[in-house]
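Quick heads-up: it's one chain on its own, the form predicted alone, in structure tokens.
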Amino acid sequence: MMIPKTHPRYTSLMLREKISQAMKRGIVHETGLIAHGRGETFDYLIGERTLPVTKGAEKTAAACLIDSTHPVISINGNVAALAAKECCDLAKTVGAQLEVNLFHYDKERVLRVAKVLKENGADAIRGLHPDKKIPDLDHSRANCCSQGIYKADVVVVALEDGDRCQALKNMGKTIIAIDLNPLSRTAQTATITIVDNVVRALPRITEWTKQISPDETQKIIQDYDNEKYLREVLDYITHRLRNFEKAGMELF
């Protein structure tokens, strides 16, 4: 599909097309289209941009990754379709592992996702041969690698399901969630929630990791309040909904 760059929603439509093509290639499960549409709705609500208040969340995420001894970035089909290169760039910057983890598990799709990551610069990829299970999860997302997610102290999860986020947190892990829906179980459960589109958030986190010194990390982490941040995001959305007509803004 040819989308002219002059279209007012060019970027959003290109992301939608990436998800569509990735489903046809067997990278994204068909239910991933629904998940993407839900996220797109919340992206509309925040104006399809990174909110100023999100700066603190992204900076804290970067501080946690710098401070981590065994960081892992969890990859599903949608993340691979939209932001494979951005995930690989962040992983290389902070020395994180990449692990494929799918809700609708299929060995062939795992291999396709891994191939996308390799094409975008990944060296080693975990998740091809899971040998551990996350406690208290009854579905296939419980499968993980003993030297990857199972061992991790910090896990980056994007476009996630809330029960796995909670289960990982119950294991004592710091969870960095990238989720456009501030009301989701994932957003409410994570240690650090970044309410932003994954294609915007990951490069910004990577950039922060280059600016923060190891001496700063603990203070940044200690000063962060995820509940306060989520309230500020919801306040912004509420204010925007109430005032967009007066300001002449277009939501959709």
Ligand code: ATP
Given for the second form:
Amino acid sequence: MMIPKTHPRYTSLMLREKISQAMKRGIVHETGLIAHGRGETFDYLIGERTLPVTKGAEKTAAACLIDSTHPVISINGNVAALAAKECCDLAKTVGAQLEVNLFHYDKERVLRVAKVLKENGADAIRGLHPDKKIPDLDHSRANCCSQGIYKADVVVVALEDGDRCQALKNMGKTIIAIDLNPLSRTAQTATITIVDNVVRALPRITEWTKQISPDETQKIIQDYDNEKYLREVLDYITHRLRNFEKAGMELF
Ligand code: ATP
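For comparison with the form predicted alone, kindly provide the form predicted in complex with adenosine-5'-triphosphate.
To see the whole picture, the full complex is given below, headed by that same chain.
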């Protein structure tokens, strides 16, 4: 479908189109469309832009990645459809691995997601031959690679489900979650939550990793408070909704 650049929701509609095309190509599961819709709702509420308060979360995520010895970016269908290149760029910048991990597991879809990553510059991709299980997780997302997510000290997840986020945390890992819904179990469970669209958040984290020096990382991590950040995001959304009557559509 041709979307004119002048359309007020151009960017949002382009992302929707990408997800829709990726579902037709067997990269996104049909339920991924619903997950995307939930994300759109929250993106709408934050004004479809990165909130100023999110800077601290991005910076801390970058600091954790710089400090990590074995970082992994977990990839599912929606993430591959929307931000394959951004994932590959971040992986290259911080020396992270990319591991495909699907909720609705299907070997063929894993291969298709891996192909998208390859086309966007990934060198090595994990997840094709999972040989370990994340403890205390009953669904197929428990499958992972011993040299990838299983061994990781820092895992970046997006469009994640809360169960796996908690199970990964229980393994002692630092979890960086990119999730537009500040109320989701993932957002509430992660070590660092970035309430932003994955397409905006990933390049910003990559940029921060280039700006922070290694001797700054510990202080950035120590000073960060994820609960406080999530409260600030909710306060922002509440304020915006309360003032809608006054400011009307200008807010949106
Ligand atoms: P949880 O188990 O964490 O409560 P959930 O069941 O609410 O998760 P899912 O439907 O599994 O959520 O996953 C979708 C999540 O990803 C939602 O929280 C949604 O807001 C978020 N999301 C959807 N699209 C994007 C996007 N493009 N960028 C960032 N987050 C997104």
